[in-house]
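Next up is one chain by itself, shown in structure tokens, the form predicted on its own.
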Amino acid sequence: MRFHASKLTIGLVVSSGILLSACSSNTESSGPTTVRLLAHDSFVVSQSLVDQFKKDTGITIEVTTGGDAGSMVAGAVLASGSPSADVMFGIDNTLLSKAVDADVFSSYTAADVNSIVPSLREDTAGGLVTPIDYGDVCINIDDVWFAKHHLAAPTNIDQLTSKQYKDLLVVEDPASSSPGLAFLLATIAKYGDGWTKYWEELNANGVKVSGSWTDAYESVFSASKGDRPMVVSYATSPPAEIVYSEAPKPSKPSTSVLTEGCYRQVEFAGVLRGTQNEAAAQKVVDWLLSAPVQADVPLSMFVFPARSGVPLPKVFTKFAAQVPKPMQLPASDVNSHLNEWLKTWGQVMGR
């Protein structure tokens, strides 16, 4: 996604160039300590708990973007072993595989390891890296423009190819957009080798590629300023509705979520190995699975926090959709057969 421009980023923003570059920050034995933080450019979190974390140890956090994730993991692949980083997050399990293999990670897992979801307490990678958060993506549809024009939503994503939807929905390029991305994998994990006829189904009924997220939901999607009424998002865009509603607020969103055939994304933090501060290192992995910081992850973007027991917002409580059975496939299938599907996808559509 996500909605959180507004929201304030953190410690001294660079480039990604300098990841092929290996110098390292300060080392552990000099002075105060800074750790650089590689994140996606969607990576927020509120300043004062950066503050206090600085206050509490004496480490200051510099974030360092990568563009999104493709790229941010892309570039830590080239850097392994010299990393001008130290820490990373935001790599998410269909990425993850290819870091691994890459041997991108030191082993280290957060301390409070033991306090993430049963469900995602043994998705480390083998000690290699932490869960933090995680989101359903999935098809997002404007209750409105369905109510104005009496036509039912669908209830699966098997109907997306029927003629009463047709050009109806947009989708976004897989190649470039990681909701995209997760939603080609959603498809291959429901229909296995028939992946590509839905595609061509889909195709044939009018389907809309957009090449982000961004331009899909906020310029082509009907409940923004689009004339489609759906498209792949999030679980948790309802209520991201509703916080950035300018006032008076809107009681409740306008969209809905069709919680069949969406995919399970969870987004980690790992231990960047070659790092010259490998304990303060390990610190901001603790420091971002820690209470404070997961508290604050559902509101600046717009996922779930990996760690039990974290109350969530009400607008969270209340309009994010809850997705049954979430759909996922192993990282190591999507890193073995990304190129070949990504490849095959853009005949289909003829992209």
Second form
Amino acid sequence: MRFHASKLTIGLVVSSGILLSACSSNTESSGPTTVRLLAHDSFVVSQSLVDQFKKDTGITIEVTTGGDAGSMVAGAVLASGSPSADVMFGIDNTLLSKAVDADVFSSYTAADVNSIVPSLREDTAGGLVTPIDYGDVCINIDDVWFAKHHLAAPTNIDQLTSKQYKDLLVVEDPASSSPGLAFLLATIAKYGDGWTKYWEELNANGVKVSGSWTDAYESVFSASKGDRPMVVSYATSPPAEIVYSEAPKPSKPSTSVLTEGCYRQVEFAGVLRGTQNEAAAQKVVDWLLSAPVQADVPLSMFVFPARSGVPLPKVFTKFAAQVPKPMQLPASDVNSHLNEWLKTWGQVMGR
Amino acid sequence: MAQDLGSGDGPLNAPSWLKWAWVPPALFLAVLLGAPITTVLQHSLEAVGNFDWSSTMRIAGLAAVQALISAGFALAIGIPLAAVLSSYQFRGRALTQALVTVPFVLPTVVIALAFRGLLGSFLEPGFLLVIAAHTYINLAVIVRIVGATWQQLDTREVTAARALGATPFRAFVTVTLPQLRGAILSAAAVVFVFCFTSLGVVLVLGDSSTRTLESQILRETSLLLDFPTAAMTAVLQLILVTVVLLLGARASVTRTRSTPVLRIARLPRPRRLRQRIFVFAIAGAGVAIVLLPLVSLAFDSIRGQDGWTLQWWQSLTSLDAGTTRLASPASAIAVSLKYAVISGLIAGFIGVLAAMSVLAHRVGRAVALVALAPLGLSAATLGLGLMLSFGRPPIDLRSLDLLIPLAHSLVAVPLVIAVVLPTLRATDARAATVASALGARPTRAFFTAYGPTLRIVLLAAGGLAACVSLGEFGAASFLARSGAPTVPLQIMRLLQRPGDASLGVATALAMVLVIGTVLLILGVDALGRRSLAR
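Next, report the structure of the form predicted together with its partner chain; the form predicted on its own has already been given.
Every component of the complex follows; first up is the chain already shown.
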């Protein structure tokens, strides 16, 4: 058990501007421990859980945000070996192998790893990370629009290229948007080499490409301010619509989810290699997978907990879509082909 | 450039410390710019071998055309506005001037959304919408830079030309325009560079025809994690931008005549009917252009699904309470204000010193040119380079809560120089000569000539830097940080989740930023006017 780099030591290092780590690594510190948790901008948990953790273990969690998931991982990769935090949360399966290749993580999986739902349990990059939550990127449908236009909503993504759905879909540019990329990967997983043909047909059928999820969902999607009734978003967007809506809250969402052709995003946590707080950092990873935090995850971040048997809030069980057969690609495939896929996609779509 | 100080009137005995004014800015730049750029350069070397030149140059070409057209529109609307604002006194002038500056310091994401709401129904995302937004954002650059010089012009020459029978237009073309050319060219260069390196606007409002190297760098950094290629693209962008800025700087040196200035405490009111119509039509149009998107934003902040509501404003203090999102939206305001004050102080001090040393010393001139580099260094690269150099042990500035204000200052310093330099150049140095002749020591003589101007520009520059800090998003979004987010980051977070409350509170918070910015700029302008009337 080594607890160094107490607040005092960090203060000393910074204020004197001298690297004291060599000395401080020999110092047994009995003071309070702080673990810096590097997370993306969307990370939230209830403050009461953080306070409880401190009460139980004496460890203070200091959340450090590093932009969106991509920017956060980019920063972590560049700082590999001398990280500015102790634990990273929120790296997903698209980016994981880049971070693993860059040797960002120190070996550790949560003690409770067997409590994780079986389909995710093996996803640890060889014992480097722990799955914490998952979510699916799916086409969302504006039910009100389809009812008004007496049109049946599609039931799988093959149908999106047919004439009756011309000019009705908006997607995000995979080069600048994470759900946009997930949808591209879903089509690659589903159609294999035929994916370019699928996108050519989508293009011919008037698919619109937005630069960001915000623009697509808030400005183009007909359930918000736009005129297109289908958008690439999340399987949990309908319950989020209710939770983040104006009071009195609607009794049910006006949108639903096309549960075919979805891409599964898994978010992981891992101890960063080079941390001065190895033992405490490992406790934070355990904490992220603990039942109370996992129960908090749905309403905080609108994702599903990776732990099995965690009770879900009512708004989730009622309105969040459960995706029977989500698409996924091996992380190493994504890593080696991503640039080429994006280039090809750009050519196909004339962007 | 030592001869600049006493141009035309014999050598001035400049105070000896002025020779060393370049030292603080040089140190500031060496540490905060030198370190990140070195890191980036190191990485870029690895990509030289297999760099995709053809597609990169194609994007650069597209971005250049877009930036040229955007700068053209900004000039076409900005120059008449600058003319009215710097030639006449009229009711609402200060407010107009403050309003015009607001779009420049608002986060691009907010502007993009406002434009989408206003023009989205008849303009598809793409070239035209991007140009409209860029023109809107950069009006302030033209009005401020050109206006600063314009206010210092000697009106007697125009009066003389008019007395000799020249029409107002002819007097403008033959007398005023040549004196403004330097300011116009350097303002145009700055606008070109902003549009050429634009990110937020092209992401939200653009399509394939509006890509920039900056959006390419973002893709290479945070999606492909291909740092060598990203660094190479950043270096290429830096070179292109430096060339443009050097051309602009050269133009402003060769074209600006050092004119003796008749300082007037008050601008004339428009008297004749035609003058009044001219003034109010142009000022009115300027205000309308600036306000339309903001008014639509304001309406959105008090409108719910079933009519008017104050709920979004009330939620500013309560949304996300009790979570690790630290911060209610309102607490982001305090964070932003703190950063704005620190950045305003640092950037104002460094920028004004750099501008002063241009007048005094050859080295100073080189330093000021280097200080323009952050304009062309992509915000993402800057943030990344800063984080690599100072965001991790052994020097972890983030723990001191200084990295973001330092990044903001770095971004603001070029603007401070751009605002301060033409004004200093146009200041009449003869007062110093006179003071020297009357026996004043060099320092005293210097402040006799430059003191009043310096006081104004220091305030204006600090205020502008504070505004830049309030709205800055690019570099800050890339810097890992503990503690509460700034307002633009908080807005971005809210926009990234569904539900009308997220959007509603985001618009309310954006309105807070709009109001804060207007107040800040009004304050800066009022202070400036007070020292001018002194």
